[in-house]
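Next comes just one chain, in C-alpha cells: the form predicted alone.
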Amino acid sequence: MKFSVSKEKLLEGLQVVQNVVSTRTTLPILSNVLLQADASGLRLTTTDLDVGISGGIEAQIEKEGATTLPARRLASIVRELPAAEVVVEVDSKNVASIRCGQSFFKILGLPEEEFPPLPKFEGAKEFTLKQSDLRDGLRKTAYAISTDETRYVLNGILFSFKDNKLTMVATDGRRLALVDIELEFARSQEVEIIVPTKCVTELQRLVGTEGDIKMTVGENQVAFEVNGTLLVSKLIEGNYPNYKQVIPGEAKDRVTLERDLFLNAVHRVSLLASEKSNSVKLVFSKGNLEIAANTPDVGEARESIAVNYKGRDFSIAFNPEFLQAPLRALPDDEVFLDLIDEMSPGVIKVQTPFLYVLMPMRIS
C-alpha cells in the first residue's frame, strides 16, 4: 500500500484514535493502529477490546491496502516531522517506510488479519441527539462517576431512554448528578444502559457544539457516530441502583447563590480544610452565608457572602471538592441550593433540568 497525506491531517487522525490504545497490553496488536487505504481515503482504527474508535482522513491513495503500525510510536514520529507532505509505503511484510522532506523512517508493523474487528450492530436501537445536548449532559454528570472498582456498576454513566427523554445519571454513593434531555423516540426503543468511564472520556473529546450524533444501542455494546468518527464500547453489565430514592423530597429552604462568587469562596476557604475531615462548613443566618474551615494544627479560614436567606440559623458541612465540581461544570450565573436540615443531603439545581445531590458530612 502507498499513500501521501499532509502532516497535520495525519497527526489529527492519530490524535483522535490513539487515546484508546492501552499502555499495558499483553497482545502486541492492541498497541497498533489499523491503517486502511482505499478509494475513500485513509481510515485509522484502534481498540483495547473494550473500546474501539475509527476515523477517516483525506489522503492521496496511490496503492490500496491495509496494515497495522505501533500507534504511539507512529504519532510521536509524525509529531516531529517537518510541516510537509508525508509519503507512507508499506511492503508485503508490513514494513512501513515513511518519508517527509529530508526525513526517513522505517517501522515494523503487524498484518491487518491479526487486528480484532469492531463489532457490527444488527437490529439495534438507534437515537439521534444534538451534539450540544450530549456534550452538556456529559459535562454536567461525568465528574460524579465512581472510581471505586469494587462498585463496578457505578464506573460509568447511566443512559436511561424513557418517557420521551434521555436521563443521564452518575453517582459514587456520596453524590449524584442527573440531567434530563428531551428526545422523541418510540416506546419500543426504551432502554437503560451503563456507558463505562473510558467511553465517556473519549466521547467528551469527540462531541462538539454543532450537528447531530447518532447513538446505536446493541445487546451489550454501544456505538456513537460523530463527524465521521465511530466510537464503539462494551457496556457495563448489571443493574444501576435506584437513583430516585436518593433524591430528597421537598426542601425547607432554598438559597439563591451567584455561582462564580460561591465557587471562588468555597475554593479559597477549602485551602485550609484538613485532609482528615476534608470538609467546609456552611453557616446560614439571616441575610448571610459564612463558609468556614479549620484545621487544628494549621489554622482556619472564613468568608461571608450576603444571601437572601430568612430561615433559622443552621450549619451544614460538605466535602469541598464535591461542592465545587458541579459549580465548575455549570454555565449558569445563578444556582439554587435546596436544604432540609443538617443531616439531609443538599441539592444544587439550576433553571434547566439538572440536579446534584450531595451528602452532608458530620460536623464534629
Second form
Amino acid sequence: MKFSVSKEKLLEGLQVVQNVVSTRTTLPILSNVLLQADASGLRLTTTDLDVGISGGIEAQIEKEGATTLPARRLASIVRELPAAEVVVEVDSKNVASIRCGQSFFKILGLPEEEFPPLPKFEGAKEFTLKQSDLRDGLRKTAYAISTDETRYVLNGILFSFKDNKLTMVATDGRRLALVDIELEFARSQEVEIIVPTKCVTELQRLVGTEGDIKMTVGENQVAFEVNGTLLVSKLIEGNYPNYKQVIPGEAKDRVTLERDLFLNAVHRVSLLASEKSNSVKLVFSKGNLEIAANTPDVGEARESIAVNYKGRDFSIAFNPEFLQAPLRALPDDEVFLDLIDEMSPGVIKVQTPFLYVLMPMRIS
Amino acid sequence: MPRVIFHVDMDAFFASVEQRDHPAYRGQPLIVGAPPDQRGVVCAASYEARKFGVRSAMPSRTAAKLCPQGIFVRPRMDVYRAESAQIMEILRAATSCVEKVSVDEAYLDLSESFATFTDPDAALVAALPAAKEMKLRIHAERQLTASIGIGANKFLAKLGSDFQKPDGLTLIPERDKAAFLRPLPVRSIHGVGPVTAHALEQCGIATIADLQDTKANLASVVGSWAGTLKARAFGDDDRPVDPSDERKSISAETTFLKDTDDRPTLRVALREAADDVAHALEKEALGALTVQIKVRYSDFTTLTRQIRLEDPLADAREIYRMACYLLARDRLVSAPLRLIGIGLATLVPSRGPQQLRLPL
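Compare with the form predicted alone: the form predicted in complex with its partner chain:
To see the whole picture, the full complex is given below, headed by that same chain.
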C-alpha cells in the first residue's frame, strides 16, 4: 500500500476520527486507525466497539491496500511534519514508512484483518434531517444529559420520531431539555431510540449548518452520514422514562426576560453563591425580579431586573449552573420563564419548539 | 473492676421537644415528620400518637390513617441538634466517657467512678443515684424526660432503657441477667431484624430462653454471628463504650437462614437494609455521598463495592436503587449469598438547600 497526500488533508481526516479512539483499552487494535487506500481515495476509520467513525480524504493512491496504525501517534507525527506533501508506504508486515521533506518516520502497525468492522444495517429506518436543525437540537439538549452511571438510560439523548416530528430529550433528573423538529416520515417509520453521550459528542463535532444529514436507525444501532463521513453507534438499550409527565401544564405566572440580561445577571450573582449550597434565589415582586445569592462568612450579591410580573410576591431558588445552561445554548433574544410555586419546576420557553424544565432547590 | 454502663434514651425526643416548645401540642397525638399528603415518613411520634400504632419510620400516609386526629409537624433538625448538645453536656458531667449513638441516645461508661467495688451488682446499685440525678437534671433544665438503663454492658443497658419507657430507670443486675432475658423475644437483641428473627423462628427459636436452651447449630442460621448471638442471649457483651464522636458510617445487613440467590428474597433484605440506613440518616439529618454494598458468599468470601455520588443521598428508595445498581454492575450475585448489606459513608449534614428532583 502506498499513497501520497497533503499534510493538511491527512491531519484533518485524522482529527475527525481520532476522538473515538479509546485511550484505555485492553484491545490494542482499538488504539489504531484503519487506513484503506483504493480507487476512491483514502478512508480512515476508528472504533471503540460502541462508537465507530469513518471518513474519506483525497489522496493519490499508488498502490491499493489497507493497514492499521496507532491513531494518536500518527496524528502527532503528521501535525509536526515539515512539508506540505506526505508519502506513506506500508509493507506486508504492516510497517509504515512516512516521508515528508527531509523527515522519515517508521511506525509499526497491526494487520487490517484484526480491525473490528463497523456494523452493517439491515431493515433500517432512514431519515433525512437538515444539518442546521440537528445541530440546533443537539446544542439545546446535550448539556442536560445525565452523567450518573446508575441511570444509564439517561446517559444519552432520546430521539423520538413520532407524529411527523423528531423530539429530542435529555435529562439528568434535575432538569430536562426538549426540542421538537418538524420532519415528514411515514407512520411505519416511527421509532424511539436513545443515542449515547459519546455518539452525541462526536455528532456535535460532525454536523455543520448547511445541507442534509442522513440518519439510519437499525435494531440496536444508529448511523449518521454527512459529507462522506459515517458515524455509527450502539444505542442505549432500555426504556426512556416517561418525560411527558414531568412537564408542567398551565403556568400560573409567566415572565418575559431578555435572555442576555438575565444570563449575565445570574452569572454575576452566582459568583457569591456558596460552593456548598450552590443556589441563587429569584425573588419576584410586582414589576421586579431580584436575583440574590449569599455565602455565610463571605458575602452576598443582588441584582434587579424590571419584569412584567403581576403575581404575588414569592421566591424560588435554583442551581445557577442549571439556570444558565439553556440560556447559553439558546439564540433567542427573549425567553419566557413560567413558574407555579417555590417547590414546583420552573419552565424556560422560547418562540420556537423548545422546553426546559428545571426543578428548584428547597431552602430549609 | 466491675463495669457500670448507662444507656440514656430520650423519650419520643423530637415529639417531646415540640410539645415542650408548643404547649398546644401537649397531650395531643403529635407526629413529627412528612405531612400526611406527601411522600415521606414519621421521624417521631408522641406517646399519645403511639397509642394509635404510629411508629417511627412509618410512611406518614399510614400514620394519618391510623391516627386521623394526629397533628403533623415538620421536624426542626437544628433545634433537636442544639437540644441534643445540651443534654450531652449534662451527661458529660457524670463521665467523659460518653458514646453518642444518635441525636437522642448515648452510652456512658461510669466504671471508673465505682472502681472500688468488687461485687458487680453492688457497683450497679451504687450507680443508681447518679442515674436519678441525671434524669432530674434533664427534666429540670431541659423539661424533657429520659429513660436510663443500667447494666454491666451496653447490651443490658440498652435493654434496660427500653424496659419502662417513658421516664424509666431500670437496672439489670448481673446475677439475674440470664433469667431476666429469658421471656424476651429474640427481636429484643440489637441486630436481630425481621429476617434473622424469621430464620430463628424456623428453628423453633422465638424467645431468648429458646436461644439460651437451643442445642441447634446457630452458625447454620446466622453464620459467624452465632457466637455473638449466643453471648447476648446470656447477657454477655464486651463492646467498649467509644467516646470518639461523630458517625462516620451507617450500615445495616442481613444474614440469611440459608444461602440464597433468590432475587425476591435478596430484594426484601436489601429494601429492609435501605430503610434502616435511611432512617438512621434522617434521624441525624445527614446525607450520604458514598453508598456501599456488602455481600458474603457461602465460603465467607466477603466483597464490598461502592459508588461516590454527586448529591448527598437520604432517600431509602434511592439508596436501594444504588445498592441494586452496584450488585448488577459488578455481578455480585454470582453465587448464593449468606449475607447482604448496605453501608453509607462520607456523611454530610443534609441541611441547606437541596436540589429537588423531577419525578422520573
